[in-house]
Structure formats: C-alpha cells, structure tokens
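One chain comes next, on its own, written out as structure tokens in the form predicted on its own.
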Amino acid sequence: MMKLEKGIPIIDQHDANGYWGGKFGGNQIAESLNYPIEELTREFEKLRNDATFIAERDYYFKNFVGAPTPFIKLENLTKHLGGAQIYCKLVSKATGGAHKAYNAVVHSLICKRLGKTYIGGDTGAGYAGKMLSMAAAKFNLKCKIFMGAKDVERQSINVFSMRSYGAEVVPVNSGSQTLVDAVSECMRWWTSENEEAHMCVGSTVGPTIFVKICAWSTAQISREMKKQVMDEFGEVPKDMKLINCVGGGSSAAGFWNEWIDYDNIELIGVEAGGPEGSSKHAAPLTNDSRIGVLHGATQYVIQDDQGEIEETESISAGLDYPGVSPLHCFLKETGRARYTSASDEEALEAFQLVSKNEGFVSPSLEPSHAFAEAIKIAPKLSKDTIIVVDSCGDSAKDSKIIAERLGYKI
C-alpha cells in the first residue's frame, strides 16, 4: 500500500519523475513542451519560497479575491436533518463566485514574473475561465480561454463574463465538447505559443507542475479555515468530516491541505455520479475505472477496454471530466480520503434543500454534490460530529440549468 508522509506537503510527496506513490502524475508530454515545463518548474520552486512573491500573493488574495471567505454554521439545515452539526466554508463568496480565483491570481503573477504578456486557460463550468479573465484584466495580460462548445451553451452566463473582461473565448467542437476537450485544445495551443504565452491549467490535473501550482494556490482555503475552526471551537474537533466535490480536484485539494495530517478528520470526496439509470458518469475514483494517461499524467480514467477515453455525463459542467487529479488518486490509494458519488438528481435535491434552509448559501451544482453526501450521512451521526462542506461555487451560473430541471421558465 502507498504511504502518505506526515509533515511533508502533499504536493511535494512525488518522486524525481513527478509521480505520487511512484504511480500517479508524471510528465508524459510532447518533447516540445519539455523546456517550458522545466522553465515553469524552476520558476515556481523559486517563487514559492520568495518572501516578496508570497507577500504579493497574499495582498491580492486579500484585496482582489476577498480572503478570508466566511466559515458559518448551517443552523437551519442542522436542525432540519438532526444528527451532526453542519458547517460551511463559503468559498463562493470569493471574487467571481468560486475558488478558481486563487489559482488564476497565482498563475497571472507567475506569467508576469516570466516576462510574458499572454495567458491561456481551460474551463468547464466557466469559473476557471471567468476568474482567469478577471485576473488577466487586473494584471494587464491578454487572455484566451478554451471551452467545450457544449459548456459554452450551458454556461452562457460565465461566457458573457469572460468576454466582458476582454478574454477571447474559443469554443471547442471536438470530442464530447466538454472540459476534457477544452484542456486538450489549450495544451495544443500552448505547444505552439509557449515562447510568448503562459498556460494556466484550471484544476489539479496535467503535468506535475500544474498540479502543484493549483494545489499550492487553493491551499489558502484550508489555511484560513484552520484559524476559523480554532476561533469557533477553541480546538480542533475530535470528530470532524470535511466534504468536498471532486472533478479535477482543485477545491478539495485546497480544502483538505492543512488537515491531511489529522487522523481524527475524515476527508470525503464526492464525484459526479451522472443521471440516475444511466451508465454514464464522471466518477473515476468511485466507479469501475482503469489507470491510464490523460493530459500528460497517469491517473484513474474512465476508458473502454481499448484504452479510449469514454464520454462522461453530469448535470455539473465543472465535474464533467473523465479523469481526476493524481493527488486524489494518491489519497485514495493511501486510504487517507474516502470517495463516493452523488447522482444528478441527488445534487439537484441538495441544492433545493440547502437554498431553502440557508438563503445565504446557494451552492452551484458542483458543491451540491458534496451537500448531497452531507445530507445523506448527517442524520446517522452524533451531534458531537462536525461536518464541514466546502461550498466552492455560487449557483448564479447554473440558474438556467436548475430552472429548466425544476420546470421553471426564465
């Protein structure tokens, strides 16, 4: 069994070839990308230990992203369900409405340090693209966003925002026309443009350095929550469960980062189980998946017997991805995190219940999957158990989808 080392940041627990547990991750990329990957790796390893860079990052996290985001008890939902006490880390109150702002800021700062004026990125739900376009505007960078044509249609609100901030949005019409194809097209673009442009991968996926930068950026979530937990309880609760949705895995990596060494805290990741009664899903860690290579990294991938990537399906564009971060594969294999899934219908029901009981919290369809698991397990647990759900995105972008599913006309 793979071993997780205590006291060492999880982003650094890879071998010399970039594999976590000697098995997940790596840099299986075109030869033409070796130099830009090496350049970015050198720059990041220098900057993450540079006091001036960290101070600059923290300044923009506070004054641009809006850190710290709220940590609140969901009193009405707790009373409604009974059992465990339910809290929420309301990351959706970050600028732009989601956790993607942290990664966008860090990549934009790195882009400036590299002396480049052009930044490109991928997006599914639109939040990674929206936040990158906002950060690019803030730091005076040209910006190009690749997005599956299907997602351009179902996340039209965020597409409008990206274009409003001056970004060029490129619809990707190949494959399933979703996030997986957007990432592929973005990487192809960077292969030919890397001398002038920097690439921001929107989640903890891709070659090792992109996994590390994204997880290092979103770790802000757990850093500030650790202080908030101490302020609320005076100590780390003896029985705490941290529940997060998992697509690529960026918000969960950040939400769990500071808590990985605490054996009394259970980490629960919730993937997209897809529509009830359908064979399609986006849950490679939960369902019968194989280890394969996607976007330059070895991971659990939804694929057929010939190794071809299979199409996924989820009500949530942000979770609609056939692979998952090497970090989460590593956490699964070590037994440190438990993974499950919620169906489209369960996520939609969770959205309704949370919104009805806690008006201040209106989760997007991604964290609604995490709330579905909390709703499922809370009544079975003691009132001494603390559940914290990361509400990593706001429902505004999903209003059209939710309304149509609930039979309302906008």
Given for the second form:
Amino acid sequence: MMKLEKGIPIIDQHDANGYWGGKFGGNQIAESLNYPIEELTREFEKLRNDATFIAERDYYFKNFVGAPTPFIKLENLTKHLGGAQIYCKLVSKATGGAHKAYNAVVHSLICKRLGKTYIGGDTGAGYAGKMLSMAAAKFNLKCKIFMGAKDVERQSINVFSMRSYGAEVVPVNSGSQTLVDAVSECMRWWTSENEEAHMCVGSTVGPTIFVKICAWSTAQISREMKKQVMDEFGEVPKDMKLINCVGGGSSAAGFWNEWIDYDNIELIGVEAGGPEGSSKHAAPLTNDSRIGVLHGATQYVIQDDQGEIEETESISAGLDYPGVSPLHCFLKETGRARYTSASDEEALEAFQLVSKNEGFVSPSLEPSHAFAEAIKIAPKLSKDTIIVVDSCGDSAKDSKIIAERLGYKI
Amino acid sequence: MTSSSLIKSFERVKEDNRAALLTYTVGGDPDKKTSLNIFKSIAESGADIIECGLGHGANIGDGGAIQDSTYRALSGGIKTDDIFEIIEDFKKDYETDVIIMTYQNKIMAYGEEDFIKKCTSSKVSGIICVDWPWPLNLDFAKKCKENSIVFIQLLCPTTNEDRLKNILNDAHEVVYYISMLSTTGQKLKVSSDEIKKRFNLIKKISPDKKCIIGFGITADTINDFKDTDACVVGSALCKEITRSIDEELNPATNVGNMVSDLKQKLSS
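What's the form predicted together with the partner chain like, now that we've got the form predicted on its own?
The next block holds the full complex; its first chain is the one shown before.
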C-alpha cells in the first residue's frame, strides 16, 4: 500500500520522475515540452524559497484576492439538519468568486519572472479562465484562454468577464467540447509557443510541475483556515471532517493541505455523479476507473477499453473532467482521503437548502456537491463533530442553469 | 526479423543515394477498407516506410489536419485491433515497412505486452509514442527490442546536448527529429538549413543511427532534405484525404499521386 510521509508537503512526495506513490502523475509529454517543463520546474523550486517572491505572492493574495476569506458557522443549516456543527470556509468571497485566483496570480507572477509576456490557460466552468485573464490584465500579460465550445455556451457570464479583461477566448470544438478538450488544445498551443509564452494549467492536473504549482497556490486556503480554526475552537477539534468537491481537485488540495498530517481529521472528496441514473458520471475516484495517461500524467481516468476518454456529464462544468489530480489518486490509495459522489439532483437540492437557510452563502454547483454530502451525513453525527465545507465558488455564474432547472425565468 | 527489415529499408535507400520518404496517415481513416487501399497506394507510389497513426482523441501533439483524420477514424468505430488488421492485411502483399505512431494511453489500455505481441504478429517494424519521453520509455523500449521492434526515440530543437547524447546512447537504430516546436502540420517556422544543422549534430554524435526528420515538411520544402536520412510528410496527406472525401473523390488515388510527387521531389 502507498504511504504518506509526515512532515513533508504532499506536493513534494513524488519520486525523481514526478510520480506520487511511484504511480500517479509524471511527465508523459512530447519531447518538445521537456525543456519548458524543466525550466519551469527549476524556476518554481527557486521561487518557492525566495522570500521576495513569497512576499509578493502574499501581497497580492491579501490585497487583490482578498485573503483571508471568511470562516463561518452555518448556524441555521446546523439547526435545520441537527447533528454535527456545520462550518464553511467561504472561499467564494475571494475576488472573482472562487479559489482559482490563487493559481492564476502565482502563474502570472512566475510568467513575469520567466521574462515572458504571454500566458495561456484552459478553463472549464470559466473560473480559471476568468481569474487568469484578470491577473493577466493586472500584470500586463497578453492572455489566451482555451474553453470547450459547450462550456463557452453554458458559462457565458464568465466568458463575458474574460473578454472584458482583454483575453482572447478560443472555443475548442474538438471531442466533447468541454474541459478535457480545452486542456488538450491548450497543451498543443504551448507545444508551439513555449519559447515565448507561459502556460497555466487551471487545476492540479497535467505534468507534475503544474500539479505542484497549483496545489502550492491553493494551499493558501488551509493556511489561513488553520488560524481561523484555532481562533474559533482554541485547539484543533478532535472530530473534524473537511468536505470538498473534486473535479480536477485544486480546491480540495488547497483546503486539505495543512491538515493532511492530522490523522483525526477526515478528508472527504465529493465527485460529480451526474444526472441520477446516468452512467456518464465524472467520478473516476469513487468508481475506481481504469488508470491511464491523460494530459501528461498517470491518473484514474474515465475511458473505454480502447483508452479513449469517455464523455462525462455533470450539471457542474467545473467538475466535468474525466481525469483527476494525481494528488487525489495518491490520497485515495494511501487511504488518507475518502471519495464519494453526489448527483446533479442532490447538488441542486443542496444549493437550495444552503441558500435558503444561510443567505450569505450561495454555493455554485461545484461546492453544492460538497454540501450535498454534508447534508447527507450531518444528521447522523453528534454535535461534537465539526464539519467544514469549502464553498469554493459562488452561484452567480450558474444562475442561468439553476433557474432553468428550477423552472424560473430570468 | 522485423527490426532488421526496417534497417534494410534504410540501407536500400542509402544505396540509391537518397533520403527515405515516410508517409503518415491515420489508420482506419476514413474506414478500414479505404485505409488499407490508401496504404497500398502509398506503397505503390514509392514511399519507403509507412507511418500508421493509431489515433487518440485526447492527444496533445496533433495539429488540425491529423485531428480531423483521427476523429473520422474513431467516430467510425475504429479500434486498436482494426489497425493491426489493416497492417497485417497490407503486409501480406507488400514489403514496405510499417511503423505505428501513437500515444501512451492507447498502449496502456491494450496492455504493453499484448501490444508488442500484436505488433510482432502483424509485422509492425517500429513504434513511435509521442507522449512517452525518454527515460520513462526505457523499459518499454527494451521490451520492443527483445521482440525485434524498433522503439523510435524523439528529439527536438530544445533537447539540450547532454540529453541528446543520453537519448542517442539509449536509442535503437532509428530516431526521429521533430524539426520545430509545434504540433503537426504547422508551417515550417525554422529554416531547412537550421534543421539540417541539428540533423548533422545528431549524426555527428551517432553516425550509425538513422534519423527521420518530421513536422512541417511539404512538397515545397521536401527537396531541401534530400541529403538527410529520411523525412516524413503527414498533415498534407491527411488534408488530401479530407479533401477527397469532401469532394467525393478517391482518397487512395489522390494520396498516391501526392506521394509520387513527393518522392520525385525528394529524389531529384
């Protein structure tokens, strides 16, 4: 069985070839990407130990992204459900409405340090693209965003934002026209442009260095939350469960990062189960999908017996990805985290219940999956149990989809 | 032995004092029967080695023309075994060597050992795997070698000299030089002279290894490479298949004509 090491950041627990547990991740890339990936790896290792860079990162996290985001108790929801006390890390209050700003800022800063003036990235729900275009505008970088044509359609609000920030949005018409194709196209673009341009992978997926940079960036979530937990409880609660949705897995990686060594804290990842009764779920960890190579890394991936990536279906564009971060594959195999899924319907119900009870918290469809799990388990638990849900995105971008599903006209 | 057959092909070409012409088309595009006819036509039109794409939908190295071909093949239901069948049928009547070009997930899904076994039984001479770089590919390359299949290592303009030497040291008899940083089928953005400079460096380090040059080569530039070992034309042929289908013409005939023209330009 794979083992986690204590006292070593999870992003550094890979072997010389970039594999976590000797199996997940790696750099299965075309030779043309070997040099830029080596260059980026060298630069990142230098920067993460550079006090000036860290100070710069923290400055932008605090003043631009708005760190720390609130850590609040959901009193009404707790009362409504009975059982465990439910808290929420309101990451959706970060500028732009989701956790994607952390990775976008860090990649933009790295891009500048590399002496490059052009950055490109992929996006699914549109958050990663929106935050990257936002950061690119701030740091005077030319920006190109690859987005599946289907997502361009269903996440038009975020597309509008990206274009407002001056980014070129490229609709990707190949394959399923969703995130998986956007990432492929973005990697193809970088293969051609890597001498001039930097690539930002929007989640903890892709070749090892991109997994590391993204998780290092989103780790801000748990770093600030650790202080907030101590302020609230005076100690680390004995029985605490951290629930996060998992698509690529970037927000969960950041939400859990500081807590991995605490064995008494349960880590629960919730994948997209898709519409009830559908087999096109985007839940490779929950359903033990076959291990394969996608976007340069070995991972659990939804595929057919020919190694072709299968189409997934989820109400939530941000979770609609057939693969999953090597970090989560590793956390699953070590037994450190538990993964489950919630259906579209459960996520929608959770969205309504949370919004109705809490008002200030209105999760997007991605974290609504995490809330669905909290709603499921909270009533069975004692009041001494603390559940913290990462509300990593705001529902504004989903209003069209949600209204349609609930029969409202907007 | 299949491996020595590939080497023999290169030796024959060398005796003719010219570079080998390799073609790339996606196996099964647009269907099994037509694809086999395209291979036959390519062989009859003078190609020395056929590169057969085992397409992958989530590829990270193919340009638009090859993606279109891949999409046609996959949406037509082509499976890995179909590609092997096409090659096996082709090899019944033709001596021309066939190399498979693919992505790692296709090999993983088939099973490494089974994939090699099947390559042997269908007389595949070599394998190129775009997203399985050195040194991660060494175990698989060794298994290929044990089964007389040439695993073709990839090199590119930004492979630094140390890495180049290391890769060449581990490489089998044939390597592939990606002429420029791009996906397949883009306009050649470096000069032919620059490409030949890198080619010469590779030959200086490993004079005995045959080096295939690929990416961005078309009828306009192919003659520049007549003094090298070999070059590949792919996207132009895939585009010709697309055009033939769109205009309801015979893709095998048209691709064959294009190959004859390329062969003539490479040899003149």
